[in-house]
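This document starts with one chain, in the form predicted on its own, laid out as structure tokens.
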Amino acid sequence: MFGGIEAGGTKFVCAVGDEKGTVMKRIQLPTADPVETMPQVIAFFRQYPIKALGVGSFGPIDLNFESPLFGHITSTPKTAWRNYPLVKVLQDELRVPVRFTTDVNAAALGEAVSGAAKGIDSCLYITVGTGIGAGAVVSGKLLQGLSHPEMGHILLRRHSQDGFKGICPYHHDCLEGMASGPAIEARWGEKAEELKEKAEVWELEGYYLAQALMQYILILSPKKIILGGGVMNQKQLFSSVYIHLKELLNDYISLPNLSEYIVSPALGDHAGITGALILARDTYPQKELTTGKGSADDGISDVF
């Protein structure tokens, strides 16, 4: 029996599964701060023999072994879990090995695994949600380098007639402060799910995602990009990328029907628990607890 965490901004999913990233018992909690959250996390998995623990984290987090802050959340703007140990309370409650990386990463790893993306080498997973992030897979193997990607940062060319400042409170108009489920709400007043028949909403939201997915495209060439999170739960989204998307690439290369190369999570909302369930697997076994580190490829996990 394995355990996982997807801790995303608004709630923890916390589960226990097998070995194939199959749930078992699962519960979800809030995302408060970490002294009302952390001991029920905590008490829920001490019900369970588990042998490993993997972890999607809301981020930025330090996946550095090397730095004196590996296994922490760092500059999150939710400010009571910034610089938060979290991998390191985690092996001092539960006494297993703990892998750890994004939460988007988590969810790219489950539904190359199970998912969307089941049986090819390379994807992308998007969520557009509370946040905006994504998670690669490349050549098999979860994409990180000097840390992990933060892709939901990138900048944006602004649309002529969006006079919108941004709600990032690092870069106010990047991808997340002007696509993001607060986003749509700071600028129309409304929550998404509010909006759904207003199309001047998902044409200027498809406006912005279609140009992050033109640069994602043009760097990372993955042959399979998942889009999910709260505000996907509106479909006609998907028509607004797709015709944005073809306009800004203007044929520049050749892609594979939009419709089946840009598609929702398979998984649903289990993709980011699934995909925690298998880094667990993957951990196991590893060198004993008592070194306080796992070996040189934590985080990062082989998906064939």
The other form holds:
There are 2 protein chains.
Amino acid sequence: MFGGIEAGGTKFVCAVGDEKGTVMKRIQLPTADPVETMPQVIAFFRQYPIKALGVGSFGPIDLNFESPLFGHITSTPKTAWRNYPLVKVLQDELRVPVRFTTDVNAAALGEAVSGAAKGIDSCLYITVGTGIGAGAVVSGKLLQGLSHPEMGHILLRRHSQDGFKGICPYHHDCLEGMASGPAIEARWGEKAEELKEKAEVWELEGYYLAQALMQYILILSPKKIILGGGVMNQKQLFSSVYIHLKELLNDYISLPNLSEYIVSPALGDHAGITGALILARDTYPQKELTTGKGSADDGISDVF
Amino acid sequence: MFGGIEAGGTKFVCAVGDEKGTVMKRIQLPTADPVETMPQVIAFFRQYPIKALGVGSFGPIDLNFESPLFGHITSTPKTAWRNYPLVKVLQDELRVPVRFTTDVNAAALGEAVSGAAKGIDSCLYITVGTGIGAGAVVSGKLLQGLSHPEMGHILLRRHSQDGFKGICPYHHDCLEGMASGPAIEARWGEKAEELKEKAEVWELEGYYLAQALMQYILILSPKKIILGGGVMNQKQLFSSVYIHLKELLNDYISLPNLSEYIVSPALGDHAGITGALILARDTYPQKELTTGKGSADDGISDVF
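How about the form predicted together with another copy of the chain, since we already have the form predicted on its own?
Entire complex below, previous chain first.
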């Protein structure tokens, strides 16, 4: 039995499951302060004989084994979690190996192993919601280098008719600043789900997401792209993305049929927790990880 | 002994060397038509008892083992090379395993194994010259997914003072269309090397290259970035890139000192041929590659 945590900005999902990532028991907690949330997390896992724990966390997080802050949530705006040693607390309390990645990397892993990219050694998972983030599996490994990717903050070309200044505190009109759920609400004065009938909202949103996909495709060449998150529940948005992406790429590269290449998560909201369980499975029995120190591969697992 | 080919758009470099990528003999040929160039290539390698051959080629190339065009140069504007079965010809004539990747991937591999990113399992190599292209090593493997990356064609934000329309036949004002050597020449009316004293040229070029680096960093998080190619011989361009990149990122992520993080190729013009030799070494003795069919890892080698 393995444990998984999807540590999101608004909720913690904790689950135990088998080596296939199948959930057996699951709880959901609000992301309050650590002093409130963490005892509940630990109490949940203490009920089960888990062999290892996988964690997909909101960020930014420190994934560098050589850093004194390895396993910490770092410069998050949620001040109570800033510099919180999540991995160390879990290891100390539960005495099992803990493997740590971003929430979106965990979702990419879940979709790659048992979702929309099952059987494919490469996929990109993008969430468009409160924020925009992406995780990727490349040649069967989670994408990680100097740090984890921050794909939500890439630059966009502003639409000539769009005067909205953007809401990113760092970059104003980057992707997240222009196309996240809160950006949509700030621009149009209503939440995304209230704007379903307004074609111009989805036309513009598709324009920006297609730009992002073009950059991701030209840089990473993923074999499958999965678009999830609350904003993507507006299914009419997919066709807007396809139309703009086709126009932008202008047949420069050959891609599969876009409606098969760029899809919704097959695991729905369970991609992250499934990925966390799979991450735990891939840790076990690598004993060296119980110390928080990884092997030469920086803790990135081959999942295929 | 191993063989390597750096098949560029203007010249073919052929070399034999040892398992460390050290060149023992080397020739350089103009990239004429295949009927002229290839017999010379084959005659060179027939002189040596090579065990395997690595090829870094101009593109686009087909790297999909399941494609009937695997190992071909595909839709290149050099019509005589269009749909040319480079790998098959080399295998048939030389009877050794041939491993195939892009010219920029080979250069990234060379720099990762024995150049500026030596000992690091992740780097990005960018060439800014006749075209703009990039290759990457990610977690010790060459970056390849659905196809090879086409990072030179990412979108840019146009500078408000720049009315140049761009020269990319597919995307007009993408990175290559705005910032390659021919784009510089078309915009300013002189070749890059004649414009050394014009500060505004390098200011604008740095502005565009910094945008590209921002996207690459946020998406790939490389541990080292190597900027090569003819245009980067203008060393004053590096400080322009650093200044613009720092401004764009606005301290959102923490990076090493930019002058240590973004560097010139340590191997100079030898990065590509060194990488091709290393590619050959990593092939041998994987017999299945003699048929042009790869293992499950799509022919991407672990180099660390």
